[in-house]
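Let's start with one chain on its own, the form predicted on its own, as C-alpha cells.
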Amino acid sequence: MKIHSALSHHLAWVLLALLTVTAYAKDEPAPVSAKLANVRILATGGTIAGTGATSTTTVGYTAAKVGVEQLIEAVPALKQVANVTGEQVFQIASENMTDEYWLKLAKRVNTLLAQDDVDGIVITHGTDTLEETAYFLNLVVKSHKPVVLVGAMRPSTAMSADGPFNIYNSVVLAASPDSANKGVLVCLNDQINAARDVTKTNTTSLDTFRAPELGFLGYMQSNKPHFYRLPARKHTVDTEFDVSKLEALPKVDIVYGYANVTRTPVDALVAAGAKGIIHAGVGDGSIHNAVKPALIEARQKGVIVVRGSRVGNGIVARNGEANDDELDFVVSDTLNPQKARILLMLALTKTNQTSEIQRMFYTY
C-alpha cells in the first residue's frame, strides 16, 4: 500500500508538471536556448508572402500580404533549429524592388549583423529579382556571418506552397557553422546557389534557380547544408564598397540588342542622366552597328559602357567583338546585365577610370 501510494504521489506531481509545461507553452513565447543559433528572418515581401483567390490559385495572386510574424508561425519546427525572430524590413512585390530599398536592406543587415546575439540572417524576397538583391548583398555586406535569401514559386495559400519548407531550409542553412565564409546564399527548392552565379530560369517552375554552367554550391539534406564547391570571387568582407553612409546609387541602365535595333534607347538614356550603360549584346556581347556610334558618343560625354551579353552564360571577351581598348569600354565577363548593372553602380561610388572598373568585374 506505501508503494502504491508513493506511486501515485509521483505520477500527481508529473502530471502536474506536464499541465504548468502546457499552459506555460500556449501562453508564453518559447524559452531562448542557449545551444541552438539565433538566426533573424527580415522579411520584404514577395510571392512567399502572397495569397491567391482559392488553393489552386498559382498565377494571378497577389504578392507581399503576408506578414513576418504569420510566415514565421507557418512553420513550427523552425523552433527545433534556431532561436528565430522576425522583422518586417518592406512588403513589396520584388518587380518594384529600388535602389533605396537596397541601401536600407543592406544597412539593416550590417547592423545586425554586428551583433553578438545575431549569428545568422534569411530575408524573404520575390522570385523576380531575388537575384540581383542577393548579388548586391553579396558586395556590401560586411561579415562572414551566413546570409541566406530565400523565395518561393507559389503564394502562401496553394494546396502544395513551397515557401514553408524553402524557409525551414535557410533558417537551417543560415544557423549552420558550415555556411559561414560563403558570401550570400540563395536557397530554394532543397539548393544551395551564389548570390554572383544564380539566375532565374524559368517562369514558374519551383526548380526555377540555377547556375546554369557553374552549378549549385550544394544542397539541403537531411536537416543540414552539404557544400560541394565554394565561391572563388571575392565578395562580402572582401569586396572595397561601403554602402553605410550612401543615401542613393549612380544611374546605371540597361540596353538590349536585337535584330533592327535603333540608337534610340542610348541616346534617350544619356539626355535622361544615366552614368553608365550596360549593353546587353547579341552572342559575345556583338553591338549592332546603328548602335555603336552612340555608345561611342556616350563614352565620348563621361558615360560608362559595359559590354555583356544576352545570351546567359559564357565570358565575355574583351577585343573580341569590339576594340574595347580603343572604345575604352569595359567588359562584363560572365556577369548578366542586371547584375553587371550592380556591380557598376557600386563601382561608380568609387571611380570613374575604366581600367579600375575591368579589374572590378574581373575580381567580383
Contents of the next structure:
Amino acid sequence: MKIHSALSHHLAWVLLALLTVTAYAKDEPAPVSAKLANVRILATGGTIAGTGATSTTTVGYTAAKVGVEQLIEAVPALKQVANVTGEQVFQIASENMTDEYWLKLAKRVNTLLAQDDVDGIVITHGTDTLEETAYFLNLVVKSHKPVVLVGAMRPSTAMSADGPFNIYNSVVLAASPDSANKGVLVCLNDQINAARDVTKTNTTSLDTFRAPELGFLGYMQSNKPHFYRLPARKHTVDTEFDVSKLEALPKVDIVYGYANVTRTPVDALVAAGAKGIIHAGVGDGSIHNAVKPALIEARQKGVIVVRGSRVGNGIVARNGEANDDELDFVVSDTLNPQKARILLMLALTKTNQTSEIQRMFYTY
Ligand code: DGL
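Can you give me the structure for the form predicted in complex with D-glutamic acid, which would complement the form predicted on its own we have just seen?
Zooming out: every chain and molecule, the one shown earlier first.
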C-alpha cells in the first residue's frame, strides 16, 4: 500500500510539473535563438486580418479586425524559423490606403532596418492596394535587407484560410539571406513576385498576384525560397528618392481612356490642384481627340502628363501614338497606371523637368 501511495504522490508532482511547463510555454514568448534571424512583422490590416460570419464566408467578410499578435499566434511554426516580433502600424482595409499611411509605414520600415537587431521585415497588408504599397516601398526603403509584403484572399476565419501559410512563407523569405538586395518582395500562394512588376489579376482567387508577362522571381518550397531571376530596374538603396523628411506627397491622379470619353475628368483634376496626371490610354497609350486638348492645356499650366496604358502589359512607346517630344509628355514604359502614379509622385519631390522624369521612368 505504501509503495502505491508514494508512486501516486510522485506522479502527481510530475503532472504538476508538466502542466506548469506547458502553461509557461503557452503564455511566454519563445526564447530568442541566436542562430535564427530577427524578423519584425508590421501589420496594416486587410483580409489576412479579416473575419467572416462562418468558416465558408470568403466574400462579404470584414477586413482589418484581427491584431498582429493573433496573426502570429495562429502560426506556431514561426518559432522554428525566426525570432518574430509584431507591431500594429495601422489597421485598415487597404482600399482606404493614403499617402499619410505610406509615409508612416516607410519611415517605420527604414527606422527598423537601420537597427542591427532587425534582419528582415514582413508587412501584412490588404491585397487591393498591396502592389502599390510594395512599389512605393521599393522606391523609398533604404536598406539591402529583405522587405516582404503578404496578404490573403480568404479571411482568417475561413476554412483553409491562406493567411497563416502565407505569413509562414513570408517570414521564411524575410529571414533568408538569399532575399537580400532583391528589392521589395511580394509573397502569397508559394510564389515570389517583384514589387515593380506584380499586380492583382483576379478579384477573388488565391493565385491572384502575378507579373503576367515578366513572371515570378521564384517560388517558396520546402521552407526556403528558390529564385530564378532578379529585378532589372533600380530599387531600394539605389534609388534617388528619400521620404524621411516628407510629411506629404504631390497630388497625382489617373484618368481612364475609353470609347466616347470626354475631357471632363482631366479638367476637374487640374482644377482640384493635380500636379501630375497619368492618362491610362487605350492600346499603346492612345488619347481620344476629345481629351488631348485638355491634356495639352494641363501641360501648359505646368501639370506633368504621363501617357500610360490601360492594357496592363507592354511598353508605351515614346512618340508612338502621340508626339511626346512636341507635347512635352512623359511615357510610362511598362508601369501600370497605379504604379506610374507612384513613380510620378516621387519624381515630383525631386524635379518638374520632363526630361529628368522620363529618365526616372526608364530607370525604376
Ligand atoms: N478590403 C480588401 C483589402 O483590404 C480586401 C482584400 C484583401 O485584403 O484580400 O485590400
